[in-house]
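The data below hold one chain only, encoded as C-alpha cells and taken in the form predicted alone.
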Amino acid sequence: MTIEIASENRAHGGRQLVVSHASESTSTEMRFSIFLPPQAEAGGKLPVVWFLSGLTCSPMNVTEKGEYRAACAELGLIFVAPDTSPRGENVPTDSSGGWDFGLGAGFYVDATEEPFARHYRMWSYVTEELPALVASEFPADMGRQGITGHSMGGHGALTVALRNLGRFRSVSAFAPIVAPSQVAWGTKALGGYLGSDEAAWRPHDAVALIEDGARVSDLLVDVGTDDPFLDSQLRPDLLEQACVDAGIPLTLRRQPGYDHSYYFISTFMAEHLRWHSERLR
C-alpha cells in the first residue's frame, strides 16, 4: 500500500505527520495523523495509542488541540488518530443536512444500508486496514496497543476494545456515548447505517456488549459535569452500572465544570496517556 506524507512537523523532539492513502475499506482516499516520539529515531518498536475522534471532527482536531505530544515524547508512545468517516465528492451524507450523521460521523461501523454500504466501512478501516498499514510503515509494536477516544470516538474505543479481546492492553475514553442504542445520536446512526433490526446494533453498543459477556481488564472514563450532552446522549451512569454488574473495574471521573470540548480533552490527555503507558510497558 502506498502512503503519502501530506505534512510533517517537528514537535517535542519527534515528528508529527499527516498521512494519506487509498483505502480499500472505504474506496476513498483517507487521512490519518501520527506522532512519532523521539524514541522512534533510536530504532526498535514502540507502543501505540489510538485516538478515535467525535462527531464532525477530522484527525486535525486532536492534532491541533489535543496537547498529547509532550506526554507521548516523555513516555515513548506513538499516537495515531484516524478520520471519522470517508470523504469525497461521491460519498453520500445526511440528505437533511444534519451534522450528526454522514460525513464526519461514521460512528465506527460497517454500514449495510444504502447508499452508505460502499463507503462507510469505518469498523473495517480502524480495526483491520489502518492497523496493518501502521504496522508495515512505522515502528509500532502491535503487541502493545491502547485505545481511547472522545464522544462518538469514545463509543468507538469502547466497542473496538470490547470486541477485540487481547488486542488492547488499555482502554479509556473522554465523554463517550456508552449506550448508543438508548440515545438519539446512536439510534439515528445505527438505524441509518445498519437498518431497523436492533439486534444488529448490539455489537456496536458498549453497555450491550458488557451485558452480553464482553470484558476488559479495567477502564478509565472522564466526563465533564457541565457537558450539555451528559444526561441526554452520553449516559455514563449506564456504563457504571454495567461495569458493577460485570465486575469490571471502572474509574469514572466526573470533572467539575468541564464541558464537551477540547479544552476538557486536552486538560486530562496526559493523565490518560500515563494510564495507557503503565499498561503498555
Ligand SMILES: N[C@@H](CCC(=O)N[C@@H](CS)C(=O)NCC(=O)O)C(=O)O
Second form
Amino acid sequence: MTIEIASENRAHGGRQLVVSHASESTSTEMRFSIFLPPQAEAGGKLPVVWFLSGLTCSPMNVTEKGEYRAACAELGLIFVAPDTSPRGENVPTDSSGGWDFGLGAGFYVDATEEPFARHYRMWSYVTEELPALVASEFPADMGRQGITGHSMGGHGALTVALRNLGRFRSVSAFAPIVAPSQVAWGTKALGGYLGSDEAAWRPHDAVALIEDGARVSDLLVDVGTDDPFLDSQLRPDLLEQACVDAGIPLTLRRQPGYDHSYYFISTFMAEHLRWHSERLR
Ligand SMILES: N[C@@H](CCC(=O)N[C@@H](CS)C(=O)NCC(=O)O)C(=O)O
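Would you mind giving the form predicted in complex with the named molecule, to go alongside the form predicted alone above?
Every chain and every other molecule in the complex is listed next, the one we just looked at coming first.
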C-alpha cells in the first residue's frame, strides 16, 4: 500500500495530515485526514476514533471546522476522517443533480446497482481497506477503536458499529440518520445504490439492525432542537424507541437551539471524544 501525504501541519503539538492513496475498494484515488496527537511521537500505539462525515462533505469539513484537535491531543487519540464517496471524472453521480446522492453522498454502502456498483463501495472502504491501511502506516492500536459521525456519517457510524460489535469499544453520533429506510434521504440512497428490495436495506439501517438483534454496549447521541432535518430525516425518536425495546443504554441529548452545522458539532466534539476515551483506556 502506498500513501502520499497531501498536506501536513503541526497542530496542538501533533500532526494533522491529509493523505491520498489508490483505493482497491473504490477503484479511485481516495483522501482521508488523520490527526496524530503529540503522544504518537513517544513510539507506542494509540486508540483511534473514526469520524464519518455527512452529505456534501469531504474530509476537510470536520478537519477545518470540527475542533477535535485540542481534545485528541489531551486524551492521546488518533482521529481519522474518511471521505464520503468515491470521486473523479469517471465516477457517476446523481443524474438529477441532487446533493443527497452520488458524489459526497456514498451512504457507507457497497452499491449493487448500475452504474454505481464499480466505484461506490464505501462500506468495504471504511470497514476493511482504510482500517488496514491506517493500521499499517500509523501507530494505531486497532484493539482500541471508537467510531462517531454526523448525519449520513452518524448513520454510517451506527451501522458500522452495530455490525462490528467487538471491533468498536465506543460509538457516538451527531445528528444521525437513524432509520434511512423510513426517510427521504435514505430511501433515495438505499434504493439507488442497493435496488428496490428493502430486505437489502436492513443491514444499512440502524433501527432495523437493532430490531433484528444487533447490539452495542452503549451509545451517545446529540441532536440540535433547531436542526431543520430533525423530524424529517434524522428521527432520533425512532432510535430512542428501538433502544428502549432492545435494552441498549442510549444517552440521547436534545441540545436546545443548536442546528445541523459544524457550529453544533464542534460545540459537543470534546464531550464525545471524552466519552470515547473513557471506553478506550
Ligand atoms: N447543502 C445542503 C446542506 C447539506 C448539509 O447540511 N450537509 C451537512 C451534512 S448532512 C454538512 O455537514 N455540510 C457541510 C458543512 O456544513 O460544512 C443544503 O444546501 O441544504
